[in-house]
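Next up is one chain by itself, shown in structure tokens, the form predicted on its own.
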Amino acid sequence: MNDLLCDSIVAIDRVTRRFGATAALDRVSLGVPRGSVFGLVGENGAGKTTLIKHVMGLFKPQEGSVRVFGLDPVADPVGVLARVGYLSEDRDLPEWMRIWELLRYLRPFYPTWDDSLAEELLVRFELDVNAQIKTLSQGQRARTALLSALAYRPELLVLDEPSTGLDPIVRRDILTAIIRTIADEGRTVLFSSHLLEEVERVSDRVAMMSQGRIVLDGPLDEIKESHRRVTLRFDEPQSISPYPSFRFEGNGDGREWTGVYDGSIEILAERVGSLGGRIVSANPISLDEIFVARVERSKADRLSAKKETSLDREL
């Protein structure tokens, strides 16, 4: 286990999970540092929820290991879950209860339950304590579930698609105020989302998933600083991409190529110069553009690996 995993509140080490022939997680390793807001992003079906269910001890790894606070969440659920606040994607709440009954029911399970914080969140989320859960809108249900996860001041808050069902204003308030407040108090947030703009707004660290694998993981600032949309121009047409591993695309005549690049600009300039070309622009890009480029590269690499394996078998 590497140093990052050893120093992390959540340490996921080479975890694999298959459902039939499908690998929902394929040797995933991930570390969530203490006091960080960690965004897990990916398209639907990328493996985000499956990974979070392993963190919560709902799934046992078929290969690899998961540790939360240094504990196995499957073997020691009490030791883990008493310190974790969890908002699931489906917001599973007892339909027959009223909000005040739900809070009264949950309070005895958590020695750190904070009544004053619960009251504050009721006001902030504009919730009626006498409302029955089955009558709540999707947004109200999400806010009630989040209140339940926050009221005992958990050391780790795990949110699976927390913005589902929330209007943009409430989404902004929750992600900016709640998540940021928890991190500023030295606690930790792990949340998954397919909305990259909200991840970009509040995260310290980001991991990108595609087809059950981590395709990029690191501090958000470093990821954004290292990626550029680069345009290359050549005196003579190039029949193939000048840097195939970065998927540059030509403009038609082969003289101008554009792509997302995350290596050394100096090395790129040297390579392009040897081919009779130059860099004409290198501009910052959004997290969304970085994600698309990384996923496309990962899929292309997988396809290439499959073709090579198939060719080897034929030979």
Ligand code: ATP
The other form holds:
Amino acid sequence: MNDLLCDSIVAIDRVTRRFGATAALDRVSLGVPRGSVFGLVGENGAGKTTLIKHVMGLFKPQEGSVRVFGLDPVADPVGVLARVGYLSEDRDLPEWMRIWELLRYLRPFYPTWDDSLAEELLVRFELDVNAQIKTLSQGQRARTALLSALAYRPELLVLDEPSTGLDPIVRRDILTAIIRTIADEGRTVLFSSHLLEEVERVSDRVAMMSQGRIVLDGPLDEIKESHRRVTLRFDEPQSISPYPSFRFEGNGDGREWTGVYDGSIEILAERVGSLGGRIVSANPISLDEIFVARVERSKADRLSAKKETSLDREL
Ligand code: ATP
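Show the same protein again, this time as the form predicted together with the named molecule rather than the form predicted on its own.
Now the full complex is given, and it begins with the chain already shown.
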């Protein structure tokens, strides 16, 4: 296990999970540092929920290991779950209960349950304690589930797509405030989302997933700092990409190429210079653009690795 994993509240080490022929997780390693807001982003089916279910001990790794507070969540659910607030993807709640009954039911499980916080959240989320859960709208259900995960002030809050079902105001103001408050109190948040703008607003650290793999993981500011949309111009037309591993695309007659680049600008300048070209611009881009570029790059790499393997087999 590397140093980052050793210091982490959640340490996922080379975890693999297959469903039939699908590798939902393919040797995934991640560390969630204490006190951080960790955003997990990925396209539909990338493996985010599967990863979160491993953190919650709902799946046992087929390969690799998961530790939460240094404990195995499958072997020691009591030691782990009392310290974790969890908002599941499907917001499962007992349909027949009223909200006050749900809160009364949950309270004894958690020594850290905070009545005044529960009251405050009821008001903030505009929930009626007498409402029956089966009559709640999708948004009210999402807020009730979130309240239930927050009211015992968990050390670790795990949210699977917390924005689903929430209107833009709750999403932007309340959810953001809650997530930041938790981190400011030294607690930790791990959340999944496909809303890159939201992830960019609240996260300290981001991991991007595609097809069961982590394609990028790091502090948000470093990720944003290192990626640039670069435009290159050449005196002579270039028939192939000047730097294939970064997937530059040519426009027009092959004299101008653009792409998302996260390597050293000096190295790029040298390489482009040797081909008779220069860097025209290197501009910062949004997390959304970084995500698209990294996922495309990862898919292209996997495709060419596959082609090479089948070529090897044919030879
Ligand atoms: P989304 O954003 O759509 O919720 P996700 O990133 O959370 O996607 P997962 O739900 O973890 O993705 O699914 C990852 C892959 O594993 C998908 O191909 C999915 O079809 C498959 N998968 C997940 N759970 C099961 C299951 N219980 N049985 C079979 N396949 C599954």
